[in-house]
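Here we start with a single chain on its own, the form predicted alone, put down as structure tokens.
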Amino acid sequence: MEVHHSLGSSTDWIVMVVYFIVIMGFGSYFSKYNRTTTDFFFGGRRFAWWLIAMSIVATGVGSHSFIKYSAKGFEAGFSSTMTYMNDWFFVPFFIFGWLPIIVYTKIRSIPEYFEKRFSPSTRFLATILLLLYMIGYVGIGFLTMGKAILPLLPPEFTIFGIHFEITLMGLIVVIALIVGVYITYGGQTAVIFTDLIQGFVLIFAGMLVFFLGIDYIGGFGLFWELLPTTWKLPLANFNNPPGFNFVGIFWQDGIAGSVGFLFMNMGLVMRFMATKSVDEGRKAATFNILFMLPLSAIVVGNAGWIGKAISTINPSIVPPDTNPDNIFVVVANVISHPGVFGFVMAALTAALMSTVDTLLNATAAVYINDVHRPAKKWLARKVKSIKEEDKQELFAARIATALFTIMGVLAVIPFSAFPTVYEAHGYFHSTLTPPLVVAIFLGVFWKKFTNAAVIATFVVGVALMVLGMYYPRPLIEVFAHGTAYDPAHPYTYIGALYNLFVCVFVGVITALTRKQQVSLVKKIKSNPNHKSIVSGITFLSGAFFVMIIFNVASLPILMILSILMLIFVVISANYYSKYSEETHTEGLTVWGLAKAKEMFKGSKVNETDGEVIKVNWKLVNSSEDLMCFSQNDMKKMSANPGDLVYISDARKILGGLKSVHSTFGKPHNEDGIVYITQEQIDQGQFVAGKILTAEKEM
């Protein structure tokens, strides 16, 4: 494949220099608003629903879309936008029951959920699980930044007599440097401002690269002529080739992946936490689905498109056998003059910065939520204040964030042997979501999914996936579609297929059979020995587990272990976890929405519609968090005395910055001001004579 240095001149490096400047600073800026984890973790969950959409854009399509997507578009044409648009069908899913299930659960990572919903065991399996997701999706991105820039930077130079020789990982490591310093100091606030501003940016510069590529070429017309006919299909073929066909994509991308992303991607689940409301956050999540997926479909692998026109009218300047992960550079250094070049490449690079940035603050999110705090709890180690221990999580958080980087950047090793960014991204999909994404769905939707069936999933179905890497003839040959048989990358697609099946089959299997999990159980907790026994076949599960994963014998005996382990799996958990479908589903599934809403209130919910009022503040005394508004302005607002209310800064263009929730308490008799204290002004950050608005929650 053709090798590309060195492109782009001294006016594309000053643009992108400056570009990264103010991107930076910008950021740094809102730093200031991060006054506890809360702050750093959620952005203080205050936003509208306008700055989270546009905050979603530029982390959806820094998601390596440029790269990835430009690539599937200069070998497969416009079928290549199909691989983008698989999120629609799953959205309701996630508005109705996902989305107010993280916010009135009041959880703060997704294993935390587990632990409500089924046990602390479940928590620890699915916190592993969900930080290797988290590190190997941030590998992926330093991967797709390395491809990015490697083309437009020299293959060696020399500096002070030293000379050095430009590689694709120490590259990646350089980036990571500058990745880890932002995101480490500027936490979510910071990462919701930058991605809003990028947001814009990433529209604007993909379609800049469309319209200059078509005025190039010669007009639309000439376009639409130079492309094969095939190039013109909406969709791919249904099973052909190995490489890019129908049945593969949608199993890997529509499935595994997008269920994955809008499920499990802690970086996109903390961004709707960090809404002010559910509604704000269905708002948010309608407007993308509808307005900017299509656009961003457009917007991401129209420099594929424009590549292949170009590399059939004049092959020398774009080689049809071009690296398809340079193309989106190639083709944006044909068409743009320079310093327009620059700004390209800065709006790129800064795409998946946000989406590496993200990731990095929601992996950290993970750690403190799920390791650092149950770890010292057990630990049993007290601090002074809240406050203290608040700033012990907030530099625990940094020093975590800095890790994952370093960790991020060796998830890199194994990614960069696959052909592209697409193929390494798809393996990661179909192989690492299956498990969260089958626990996640059948918890919420699904009442009689046990602890016992969850804890099946993540350590059998782990077991039969890795079988499925050993022996995908004959395992994931079964469900091929008619695929053929690729032996460098056997059934790279499909796989996610296989993998989902045999998660759903053992969480499915496992929770229809609880009846005779408990009476079996039950018989052995009768034996005098039973500890002993539980003991045995609980480390036998691990011996047969470790066996699985090493390849020890024969595909027809690892079978047999593998139904051995579930049978032991099952009985352990039965036996270990104090599981009661009553206690463990009451308002944190899809089925008891009503009662969680009551629950994340702490009382009954006031469902009568109140009016938007615009109020002064007064400071008082008071260590309670409560606001007091006169009763008039209570009438208005149809609030009573222990309801919840969200005020904030009048001037809507903040978007929320500048909010607070808290509890209305005892009225007084001052219309149009309202009673607060001085932590609620400064967790606000309300400014003197600053008009705000106040509206009751529920």
The other form holds:
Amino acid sequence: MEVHHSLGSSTDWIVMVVYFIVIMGFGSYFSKYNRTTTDFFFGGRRFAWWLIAMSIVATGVGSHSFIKYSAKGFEAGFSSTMTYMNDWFFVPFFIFGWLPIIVYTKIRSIPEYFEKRFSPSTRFLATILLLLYMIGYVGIGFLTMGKAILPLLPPEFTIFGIHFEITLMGLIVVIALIVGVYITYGGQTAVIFTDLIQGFVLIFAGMLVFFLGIDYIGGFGLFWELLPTTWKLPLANFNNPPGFNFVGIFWQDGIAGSVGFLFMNMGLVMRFMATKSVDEGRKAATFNILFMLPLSAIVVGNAGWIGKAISTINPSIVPPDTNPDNIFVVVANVISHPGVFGFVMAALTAALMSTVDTLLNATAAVYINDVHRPAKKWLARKVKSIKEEDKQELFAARIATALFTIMGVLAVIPFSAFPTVYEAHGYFHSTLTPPLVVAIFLGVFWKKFTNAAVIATFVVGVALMVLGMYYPRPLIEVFAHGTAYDPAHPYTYIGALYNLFVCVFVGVITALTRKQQVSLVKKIKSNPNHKSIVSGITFLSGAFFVMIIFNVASLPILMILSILMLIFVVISANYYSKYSEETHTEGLTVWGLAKAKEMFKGSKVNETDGEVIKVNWKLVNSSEDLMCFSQNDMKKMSANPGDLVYISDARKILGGLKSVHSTFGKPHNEDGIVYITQEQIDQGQFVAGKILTAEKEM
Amino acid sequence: MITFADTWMPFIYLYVVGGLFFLSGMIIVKKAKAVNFEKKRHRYWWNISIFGYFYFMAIHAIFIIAALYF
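Instead of the form predicted alone shown above, give the structure for the form predicted together with the partner chain, please.
What follows is the entire complex, opening with the chain shown before.
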């Protein structure tokens, strides 16, 4: 394969460096909005939909997409767009189910939802799986960034007499240092605002490559003529070749990936947590999927299509054997002028940075919420004040971000063994997402899904997935839809279907046999040696899990061990954890959203629609988190004392940056004036003399 | 040679199997009363959901036809 080095000119490097300084300066400016850990991680739950939508674009599209989909576009054509065009199936589940739940339950992380819905032990298991998933994602991001930047650099250089050889890992370490410093300082608000710029820039840069490429080839007609028909089809062949086929991609990306991205990607979930309301979140999600994803599919894949067309006309310029992971950079270099190439590359690396910084911020959020705080509670550490605690957590969050950056770099090592980023990402996605995806999905939409069922999904589901990896032919072949067996990468994509199936099977079978489990545990409890019996069972299930992970016996024996393990895990889960279908589902599933809303507000919900009004503010001396409006203004908003209010700087361009949530207090008689406290002014960062808009939330 | 497995079979599979997920989602949220049809906003989001399904179906169909006949 053709390896490229030293692409681009000094002008390109100047453009790239200037771009990064501007972006980092812009992000750093917004770090002043980080007053608390809520601000650092969630941006204070205040932003308008368009700001969040652009941020999602930068995060989603930036996720190694330019490299990955251009590579597939070069190899397979327009079907590289498949992954971007199959998210809609889960939109009803998301906008009517998961989105309201994450907002109304006030959770700060997905594992916290698991504790509320199931038990603390489930939260513990979910935290491990989620952290593994996110660190792996960071690793993929770093690997992609390294692969994108490497062709720009010379193979070696000498500075002050010291000779440096440029390696992929060395480059990744340097990139990680830059990203780590930036995100550790900036926080979520910085991420959202830099994403806003980067979202626009990367869409522009991707379209620029497309138009410059079409122009280079000689017009759209010629481009269309040059590509063979199979390249122009939007969906790949049903089940062939094993390295890229429709059915495998459908189950891996369309099902496991889409649910994974929408429901368990903490980076994305935190974006929705940063929206000012559920309705704004719905707008952001639908706008992104309906309009931005089809556009993004062209943006990220077109360099591959252009590369294929150029390689047909002139193979000396773009050799057909070019490394697919380099095709974006190679094509951008061929079709651009100096400076423009630098801009395109800056956009690409910035896009990748958006993904990595989002994930690092989200990983730190999970750490603080699901490791740091529970550990502190467990150690019974006393803290003097809330402010001091927040300061301490903010510091811990920054340290955690730095540590996760290092772990992300280490995660690059196994991923770099795959031939392309696409394969690495495919393998990663199909193996790590199914247990969490199934657990979240069944937890949210099925009231009968129990604590024992989710633990069985995590433990036994994972064990059966591992068995699938060791014995792909007997286990996965039945799900393969006729996809050929490739010994080097057996059932890379369709493996996701097997993994989903075993996790759903274990979860459903456990949930449906709850009555039998309860009576069995009752019987065990009636035995005087019940503690020893259950300890033994728990130990055995752990031993069986290790035996399966290390593949110490033949498949039939390991399958028997899996069944035994399922029984033992279920007994242990029922014995140790108290689970009640009433208390653990109230307001936590789609079947109890009205209750969730009431719990969010703390009183009966006021559903009457009201107006959005404009007001001036007046400072009052109070320690209560209440805002007082005039009687007439409250009438316009259809609000009563105790209802929730959202107040924001009236300048729409700020997208809610200067805003705050509060509760309506007793009305006064000064129309057009809101009485607010110093703390609310500080939180909202309101400017004296600037008009505010106010609206009733519920 | 371009076969059925290259063209319409993936399309049918995508919108039938994917459609089953979509339909089950719509049924669950309706049965769970997560959608309140008395509210104008909810009716709007419900209609958007249905529109989105056919919107993507149309995009894919148009691209397949364009690849085959133009």
